[in-house]
Protein chains: 2
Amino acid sequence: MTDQNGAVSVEQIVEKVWLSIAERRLRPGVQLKEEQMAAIFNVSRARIRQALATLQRDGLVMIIPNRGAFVSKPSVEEARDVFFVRRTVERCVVERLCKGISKADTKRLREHVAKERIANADDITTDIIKLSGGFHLLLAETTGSDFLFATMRDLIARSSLITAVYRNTNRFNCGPDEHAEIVEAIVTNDVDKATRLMAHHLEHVESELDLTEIRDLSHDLRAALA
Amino acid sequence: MTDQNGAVSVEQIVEKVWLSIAERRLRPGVQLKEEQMAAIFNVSRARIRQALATLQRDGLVMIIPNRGAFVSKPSVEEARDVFFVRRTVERCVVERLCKGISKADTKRLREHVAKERIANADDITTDIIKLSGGFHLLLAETTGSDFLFATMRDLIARSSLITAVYRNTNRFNCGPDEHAEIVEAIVTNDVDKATRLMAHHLEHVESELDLTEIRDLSHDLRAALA
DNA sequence: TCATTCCATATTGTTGACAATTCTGCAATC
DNA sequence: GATTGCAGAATTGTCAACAATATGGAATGA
């Protein structure tokens, strides 16, 4: 949590504040107010605003000017948005995967496959999260695209702020099984096995999203009235 | 350039720095001192290095900690890679643009298009960059879709940024007769064509950068050895 | 002559205080 | 009873000074 200086720094802030909305103890529409959290992780104000502008910048909260910052509500709209800009990104990712992978990147990839199995098995909430999202992210850094990383990047923060408003179970679904199919499609270079296998878990994600209503997990009436 | 107070805000000391790299007269590799920069627009240096953390955001500016901020130096890797994915994304945005079209949104797209024909005619150059990729950013945003007018909104300032350090010819031939092709196809909901039309914009566009070689317009040692 | 060390300078990073704005509770008014 | 106006409190925005770090050149020694 902090550094040899005893302080903690921007991403580690932005990473608390990514995870505390993924596992739902942060809500949608909560304020973010840059004093408190400036005491909770005992920094200065300053900090804590380069912090809140990255989470900003990845569309986890809403800076509204003279206001504050508060945690992102998205839209059914948007949730679907986000959904469909990925079906098309992740196939290009496997598709560029599959016209080759070095050993090491198989390697990498096998061993992140791993980690999620020992998550899940142990059913230990905060990792699985972070692993399942960072699979998607690894196979986009795995194709050496610096763009289509960063894209990927955007795509998984704002899934996780979705996956957070609207998932329907409790359990995560994308698990490592899923993604263990897709790595070894792709290590046979099996364009077509990969492409599938990638849109219907994508599917299957968005499948345990009940994404028919607008869900109002805070109770801001300034916010539900906008 | 300055509001009520006199004060330049973050959005133009950005939009200021960004035209100036799109016009080549900022060039890869340079340093963008704060005190230097907050002397120039005669605002404070916190304003500079919030305005420099948009830039880094959108890929203009490196910031490197405790060395400063350069402007970008695109790899020939990345800057294909910024088309690849834009084949992709604007192929969704104009699929999406093909299931119908509003009159008004119609209206828009036409007159954006008038512009970029008057500011060709009257050949200003600061006018012709903003607008060029304004349209493309204006597709995006027609379709609703925050998070596709997010990432059009990304890869448009990179693409400036490639264009200004690999093109070639001195006319800007991303002109507006094959945008205007592109919003006629459009408007008659005719998904092939438009499609169509786009990809070959897109390859007329990369046709004339020349990504054969690494450029190094900056004249700085350091960097050029880095 | 070349490499290395050290110090002065320049630049970025951080902090705490102050200014501007917005929110909240209460009272006065219709 | 509901609404408006106002003052105090809370919150964000801005700034200028100070601390930490990196740079570049001179001095030193092989």
Second form
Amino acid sequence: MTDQNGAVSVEQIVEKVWLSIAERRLRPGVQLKEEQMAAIFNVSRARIRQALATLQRDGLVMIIPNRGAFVSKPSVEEARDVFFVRRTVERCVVERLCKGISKADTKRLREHVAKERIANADDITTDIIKLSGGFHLLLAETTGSDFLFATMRDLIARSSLITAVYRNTNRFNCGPDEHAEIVEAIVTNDVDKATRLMAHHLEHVESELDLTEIRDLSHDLRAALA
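Switching forms now, from the form predicted together with the DNA to the form predicted on its own, please provide the structure.
Partners and other molecules have been left off, which leaves just the chain.
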């Protein structure tokens, strides 16, 4: 949305940068120069700094003192480590939920999966990635554990960037069906099935990534944000 004066909002700038990363038009490690971005979006540098701060909180940008802001550059090793930790944490989350889940929480999970189906049907890349990660974050939130939620929030932010950087563009589509199966296993308190489905799901997601090297994406900031 634009502000009262019709200028591009912080949220729009954040979304544009995210889209450029998710669609592999903006390479990891590229510098996001305030002056250039202010010219591209026709806004003040102060607004660009607000957007960069938001992107930093989301793990998409790193801000280095006296150097500036850069698109985060997760290594292959970090990507593998993140998924290794996720397998352990997500198993704990599922086991906790299988002990009992309320009707209200069940409804929230099913509604989230429905949103994922819409995003997949409309082929909206950023929504697909964000909702996919959001599902796992919602599971952690539903446990009622602040620790599990905070841990998953960090893991999901890192996973989203890793997915955007390393995904195989010809094959990537996590799809909501696996999420739906996990929800139904949780609802029926079938811990063995739910943990098995979650493990298979994460293996599937990781298998869709090309963890060999970071491809040479665009260095041209203006072209990437066009």
